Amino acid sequence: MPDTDRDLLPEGLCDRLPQQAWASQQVRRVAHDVLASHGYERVETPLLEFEKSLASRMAGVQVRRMFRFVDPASLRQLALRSDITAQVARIAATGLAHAPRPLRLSYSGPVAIIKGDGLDPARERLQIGAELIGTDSVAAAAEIVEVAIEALQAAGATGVSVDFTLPDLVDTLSAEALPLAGSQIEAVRKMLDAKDAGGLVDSGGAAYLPLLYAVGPFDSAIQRLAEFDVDDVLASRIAGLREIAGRVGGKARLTLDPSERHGFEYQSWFGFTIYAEGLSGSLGRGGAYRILGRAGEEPEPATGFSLYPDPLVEALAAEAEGPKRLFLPLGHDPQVAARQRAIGWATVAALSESDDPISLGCSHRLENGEAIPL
């Protein structure tokens, strides 16, 4: 019996064949630009950190989501990383500790979980991003959702939406305007992101009620959350809101879910998740969260998002022709190719007379100087 398990992959790991690798460099390409055009410098990560530094580097980051491992040279716990965010706040933290303040850094590569979210059965995404370091204001979240919409939009998503919340809701609702016991908070959290009336009202979360109703459109459901808000506690939240809507409404669909906490793990005042028309699921996250620098310094705010683009890579590489091919038959001049190349075309030189250009994916032949049509 022929043995096939030297050929199989894990669950949630997968080949990108040409097409649609040439798709994923295709979108990368250009968010990454979008994200230069805007200032933000690239930096590039390890795939391998110490757990305790990913860990350790912001609140909320979940080590049991990440595939760990003994060093043999350290004899310390790796971990493959999960998330760059993390990442790319060590290096604000460390080694760009003493560059000018707003800092903006973008970064790109593939990252891995044990378990895949969900019905979603993927361990390893390319995660696109971009972390404004320094501020975690209204004007640097408004950037920040700007910068994510158009470089999706740049890379080929239409029909953009954007759906906002605030993570840190019941922290302070329950701090004083809506009291709650130290173990009823995460209960009323949990029901709030079920939408779930009846265990909100079981767990104690009975004045929370109304926040489930403050969903939907963002003009309309901001309103219900500034009736809601009676005391004024969230005041500044929703002005800050409402400034964001303001300058970003025309780029995109709004939408509001003031309760939404499914991944914001670190997030703090300001979270958003951003979806494209015809992909399934969301194409990232982003918002405000904090940096832990230094032992003995104080947290450092910041802003950004993180984009999963593999929808949009599978979308384009189903959808897109793909780079030119010219076909350069045995004994062709050189010089005359590379001019080809220069206005755009991908070159398949022949091996041998028997090299049929047809299967071999090309378009054109090469004939007297020219690209001739096949």
Given for the second form:
There are 2 protein chains.
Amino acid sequence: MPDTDRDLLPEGLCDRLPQQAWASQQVRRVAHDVLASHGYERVETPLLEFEKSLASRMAGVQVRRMFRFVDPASLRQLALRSDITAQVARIAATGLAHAPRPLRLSYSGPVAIIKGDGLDPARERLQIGAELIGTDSVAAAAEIVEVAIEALQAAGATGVSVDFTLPDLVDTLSAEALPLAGSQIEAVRKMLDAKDAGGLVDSGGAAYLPLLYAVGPFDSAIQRLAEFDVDDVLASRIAGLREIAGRVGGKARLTLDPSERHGFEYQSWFGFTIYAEGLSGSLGRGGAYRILGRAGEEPEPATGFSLYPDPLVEALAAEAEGPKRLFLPLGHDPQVAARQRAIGWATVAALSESDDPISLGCSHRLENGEAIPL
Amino acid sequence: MPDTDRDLLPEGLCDRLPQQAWASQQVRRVAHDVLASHGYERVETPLLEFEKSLASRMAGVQVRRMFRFVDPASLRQLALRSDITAQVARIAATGLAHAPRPLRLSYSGPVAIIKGDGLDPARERLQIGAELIGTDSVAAAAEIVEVAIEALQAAGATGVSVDFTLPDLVDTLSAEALPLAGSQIEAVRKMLDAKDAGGLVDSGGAAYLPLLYAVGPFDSAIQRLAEFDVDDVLASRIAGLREIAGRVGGKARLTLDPSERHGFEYQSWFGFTIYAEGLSGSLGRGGAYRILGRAGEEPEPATGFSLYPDPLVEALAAEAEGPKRLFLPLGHDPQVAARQRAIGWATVAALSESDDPISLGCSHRLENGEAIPL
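Same protein, different form: I have the form predicted on its own, so give me the form predicted in complex with a further copy of the same chain.
What follows is the whole complex; the chain from before opens it.
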């Protein structure tokens, strides 16, 4: 029990003790190995950037959620990164602007926000992600969903499910088939996101009501969405979703919630959220988006995902086991000890007569060159 | 060339592109594997803490070098971590206060400071470290130096050398054999650190002059230090250094600079700096220190090291090579592709007819289930 202030950590920040940290290391390693095996090359980004850089590459990045402060060196506003995707977008638009497309990049690291949300008070999270830059095609979306599922499953997630959405659904429908006044669009989006039928009618979006029923297991929901789409303005999106579902359907349970918008502030035609059995909240999300270019340049299409595997790490920590520990008594032969490490032991060398192998977590003790059970 | 502000990164902060990031990943993995093999269990610490917590566990931690700002949640001052050692000390004193000693912990992650120094403008660095908590014995120091050398060598450093120092040398000598006025101690320390013979005499430390010559290759320098130590107040330290040197001498070139103080603000009797051939600046340092306990409690002795391997990462990046890349044409068999990944290929799937295997870095192409050179 902490007896002074200095023992406390700020709200929403915490340590990982050995079991959790081991699980976290394994999740990161395994996920990165999967991403690398699909051709995603890792990049690393700084913890801090100019606030303006973090906000300017993608629509919908919210600087007010970031820790911000003035840089004593430049006297400009810095922000602690809250989302590595925006940084990778900057790299794609600058240092790797001339790298051939499609460009596959991956990353991981801690990100921080000034305030947790009601359900999750955490203000620091591990983010692991992959971005496929130069395309937002259906093939790109299918690869991104597949790789996200594979990375989570390899890291230990089971019962994975993926919920698809169409982030620009209201924009698309209101521009073509179901016109809305400019002032109504945001309200209709919100009511759909909140699944509020009454509010939807009140905000002038009665024509959008059937969308509230195109929700649930993928096959039936996409069927209802297609029936609703009498003018075929969603036809290419519906076909795209069906193609993606065909590719990944054997690997995860699929659902559709076409008007889900929360968390997809920067996604364009396609978005998805990924879950695993027994873990509360989502493990990540992704979709298609656009990287804003220089003045006068077209935005570049991209597709990617970000995983936030902290709940998986916590679940795995209970069973996480590092290497077995071998106690090395005082005066042991260092060559023999090195050989034991080479075959996978973690050795724990005695530093004094009082070091106790069992309380130090050792299962074996080195005797006459051999590991003897304690 | 950046054409707008948003393309720029703040001074002292940078990205790692794929080759650098690959090298960085390999250095971290290999170093952590070495630490784990010696029984050091990983912990993870938050990016941010209360300024007071970061500063209160160890003497000499300088909060003015940290990025600091008010936490909107607690309205208290937070700091971005500048040194993970202080956080691990907090864990040892709180969450792991009752874990058996000696307690071996390891960690890694980015740390940030508000201002680089003249030689190194970096404001963010990778820190990898190990702490052996509960002892600052000669045996602990020898293990810590050995593990630091092994971690760096396994990560690719060659021509490793270790420079030993005695951080509390002036305190020890002035308390016993060579008294100084309280006001002189800091000046004498500084002049010794600066190797300024004239300044040393001017500041009243003429008796300390011979220390300036007890510097250089370990064997001869320790001999001169022993000759200087006529009252034997350093005898246990000299014997300790000789014992450590005996253990690690075959693995690295050893030097002694007993009055070196810079960078050892929190070390007690023993400190070391570690270098590798061809890399400018040091790769890390370590030594014995004390973790400040609760009011009325004794400080706990500890020994550890911190590596800052960025120069090594940069040197390795030039030769770093990720897995070989195999191009998967449109319509490839996904099962065959998965088998190729399982045997070590990074696969790069075509997303459209225009994807070019060679510009995407592939050396081979999948044809009839086989990897064919391009």
